[in-house]
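The chain below stands alone, shown as structure tokens; this is the form predicted alone.
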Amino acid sequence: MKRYYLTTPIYYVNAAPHIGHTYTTMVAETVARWKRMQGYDVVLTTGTDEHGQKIERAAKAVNKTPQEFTDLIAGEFATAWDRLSIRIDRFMRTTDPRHEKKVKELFQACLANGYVYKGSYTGQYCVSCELYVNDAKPGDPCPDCGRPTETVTEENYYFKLSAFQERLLALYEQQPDFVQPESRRNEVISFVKSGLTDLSISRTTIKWGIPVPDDDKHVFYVWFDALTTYMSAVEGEDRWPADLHLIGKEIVRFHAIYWPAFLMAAGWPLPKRIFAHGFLLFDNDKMSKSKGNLVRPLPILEVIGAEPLRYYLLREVVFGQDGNFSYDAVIARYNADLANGLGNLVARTLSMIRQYRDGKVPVSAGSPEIAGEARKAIAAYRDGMEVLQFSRALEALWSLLSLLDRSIVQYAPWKLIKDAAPEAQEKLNTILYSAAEVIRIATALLGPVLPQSTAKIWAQLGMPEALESVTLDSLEWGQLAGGQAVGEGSPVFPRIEAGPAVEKMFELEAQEKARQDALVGKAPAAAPRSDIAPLAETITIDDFGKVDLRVGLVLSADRVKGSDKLLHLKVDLGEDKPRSIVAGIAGAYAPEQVLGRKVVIVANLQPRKLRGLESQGMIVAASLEGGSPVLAGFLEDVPVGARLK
């Protein structure tokens, strides 16, 4: 049987896994399903980096070892990759032994080839991005993060990386799908052809890594020691070279220059291809720990399920590009072609056999133009995949569902059912064939995408084989038997009240966001600390009850124009259209941070403008002397449009 390996990064352990991490491990297991499809045997490698200065600081703060810290945070990615149905076949750790050995064996192929030195080094470091900052000042930023840069003095082995530009120029140039998409490749090669310094692959000021042989007072340095990641989780499998590495743009230049030339040094195969794809966006903005802006995978399968975020991010991205993401866009691509679309046309199809054919396919060859249609699907939807544009592959499926929810329209079986005429009888069979037939086809195609899903229409198609037993070299039309009984159609995407979900996810991803954070030691903000303002004097129950108090949600949230002091926010109070509302905020919050937060609103306030912007209310925060204002919220689930009390 032809074999296929692929990777996905090998994830750093400093925090649990966010969408971004979703996005790369949820494509490559689609891959590897996809490839089944064509009869090869898949491994699919994922994993956890977990060495580092950083991961020692981290655990420190937690009172944990090193060793505890990463157990607990590689347990987070394993327990997420089962619970959103993804399936991994080998999720190597770096501290792992197994591990430990390759990493030791590909230096010592190295160094015994001439290309590993000893030598020493003082300059800028960043602890974070676990790189030194060349031509950097004493306390100078980090370049890629903005943190601080620390000054160190150490021994170090160094890699002789120096010495293979022309051999990696010269691998770029014969094998020009080596690196993907040719934007990436792009810039590796100008990266190579600018010149290649010697590179540090140990460090003697941190403890918790892997020892380099001979030497205990070094460890290896995070790149030469997690790459090696991808050999050490299939070691004596006889799986190397990797077919595909699945990987982000940031990390391009480690995969693409670096390790090769690892391996070119040690005299070891080279993977066959790594594709980069581009930064998932969160409502346009980049996603970071420090915006306070991160997704997290998880409260999205409670309110949705896993396959409906897997549909979304490979129909509305379009790999290798950078791609936005959305509660709302989630929702709104979910109904539009999972729940009307799919589900509808499988309900609809499945009640008219049944109802107008006794449950049972009728015996037909099917529209010859749906037919033709049907043909071009697949071969659009195989020749899209195979380049890794999932986008454009499903664009083509749904193209061809769309088609045939208007040729149901045309025939209009309903109104063939109640004219006995032959004719009308025969059109009848040929509509309910085609439509039953193009699910089929479009349900064998879809199975590496919406696995559950599908195996669900499946079985309602009363199809006799197992789904995962097609082929895509048997997938033609006509496969259909005509008096195959059909199941029962239960409706497979349920369609989902946007509102309701799109709060109920930011109030999950807010829980999951505290959870994460204790799980690395990182503290709730507190309200600053300020002397008490005085009482005001004393009011009647009817002065207070002239001001009505709102639960409110909001929606959105951008800095005013020209202040520094003010965001304009557009709040939910259950009512037919958002209020427009002007707070004095903004020093104390950015605008992502009170992005789907339940606050207090005056709602019966004066509208008054501000800066040109209306204010249909006051937002209530706690105004401590000296501080920043602290919103006002609540610990239990309260409903949009509620009044305090």
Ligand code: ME8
The other form holds:
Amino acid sequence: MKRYYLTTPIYYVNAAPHIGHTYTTMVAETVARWKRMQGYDVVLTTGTDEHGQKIERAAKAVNKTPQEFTDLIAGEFATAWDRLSIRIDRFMRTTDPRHEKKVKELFQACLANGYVYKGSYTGQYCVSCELYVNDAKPGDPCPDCGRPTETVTEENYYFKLSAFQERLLALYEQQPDFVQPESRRNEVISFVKSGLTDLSISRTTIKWGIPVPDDDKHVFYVWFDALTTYMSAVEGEDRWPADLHLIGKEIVRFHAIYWPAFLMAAGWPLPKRIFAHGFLLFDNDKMSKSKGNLVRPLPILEVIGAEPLRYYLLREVVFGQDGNFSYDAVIARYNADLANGLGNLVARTLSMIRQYRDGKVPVSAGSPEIAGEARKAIAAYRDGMEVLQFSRALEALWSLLSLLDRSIVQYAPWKLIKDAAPEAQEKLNTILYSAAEVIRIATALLGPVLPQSTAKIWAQLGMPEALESVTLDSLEWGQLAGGQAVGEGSPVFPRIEAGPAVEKMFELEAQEKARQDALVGKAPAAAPRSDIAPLAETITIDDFGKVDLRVGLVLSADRVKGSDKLLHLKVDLGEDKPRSIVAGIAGAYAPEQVLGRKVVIVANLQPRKLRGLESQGMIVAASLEGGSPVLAGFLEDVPVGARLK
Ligand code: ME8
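Having gone through the form predicted alone, I am curious about the other one (the form predicted together with this ligand); can you provide its structure?
Now the complete complex, all chains and molecules, led by this one.
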């Protein structure tokens, strides 16, 4: 039997599954089903990426051992795929002993062939977070905690990536479809052409990882460990090399450069194809944990089911490009294409067969025109699916459905049934048969995309064999047997009322976020309040460093004539003479209330004139929209002139 092996990335366990992970995994499973339909013996693997310092720390934060923590989150992924009806054949975790064994084998093969050496690694290290900060320069702050990084040198194992530049370029040349789509291939080629430097593949500063054989001060670092799951997942099954690695675009370099180089170094076979898809945006905004706008799949599942989501992702997003996700759009697609489109056609056709032909598919060859269009649609769908252009494939099928819709109107069966002439009855047979046959073909083709709903339609059509037993090559116009009794059934795609469904999804999403945050030990964020100003644009520590905030002592305070908002202050910042500062706090503070107070002043603002008085700084106060300012102060005593940073 022909075999097909495809993979999704293995996901980090620092967060539970979100819609991005769901996207890749749903697409992968659709491809797996599509290949099964072509008679392949298919294996689809996914899994979790569980090592590293960050995971160790996340575990500590919730009082768990790293293993307990990763068990928990890996369980979240496995359960999510199960609940979303995504059939996974092998789920590989980087903490699995079979995986550890494979990583060590890969290392030893690379070492034996002379592609691994010991060298010294120098990087910027954050002592507090116990992490290297990639691409940081000496003195740069840690992006996590903001403390200055230190330059640290340690002994590492290096992989001789630089030795593979020519071989990699030859690979992309000889196998133009090794990296897809074309835009990613070009990106990879130009990256390799710009020169490759050797890669540090171990760390002595990390404990939670796979130890390097015979040198267990070191553990393997990120990609050498993670990529090897693609092999360990099918170890002993004679499945390697993979036919397809499906990934997101942000990890294309690791897959298309590091991975083949590791394998070449070991002398092991290379995967056949890597396809890097685009990113899903939420309401046209980049999703991120820090923005708090991640969308999770389970609330969608609960409100509208997994298949409307899957259909949306495949139909709406051009595979390979970025695409948008919104709750409204998922429901709009569902109502237009599935409820009003396919679902309505099925219901109408079956009801006419029941009413006009006693529930039996009439004997007929069908309309030659519709048959011709159906053949074209099968071919176009097939072509689209083969090159992973799911939206194109589905579009072709929906054109066939709209042709059928128009044909039913033209034939007008409700008129034909009233005409006893044999030609009219023959015409009625023709259109009813054609309709049922288009539905059978569309249902069979859509099996990989909508496995559960198509199984229902299949049963309603009264098909004797199981849907899964239909193979693509055997699918032809005219196979539907005349005389077959159609089954009973309720609408497969009932219409969804958008407003309440969207509201419910937002509500469940908030609950799911709180549940997941609790798992990883994050306190729930306070509910957003409408009177709180939106967060300003992110700045770097350097931007912040430009603002000079000082502790000042208010020496005098007077009302500004003609203004009920302004106070004129003299503030000592520890300089030669006090600053003159005009502050808009008169509505909240009487002059005597601020006299002698220690306040915070923005000391390097360009001076400006207010009501003829020079203001040489700004006083810092908290305020809500429309509320009174509240001056910032200190609980402990602080020296005048101290800088805030
Ligand atoms: O990178 N849109 O894991 P990860 C579409 N462990 N897909 C998205 C997405 C989005 N907004 N966000 C994530 C890792 N994905 C490594 C991989 S593989 C040997 C190691 C999907 O948890 C997409 O497939 O960050 C992306 O490549 C993957 O999740 C990253 O998952």
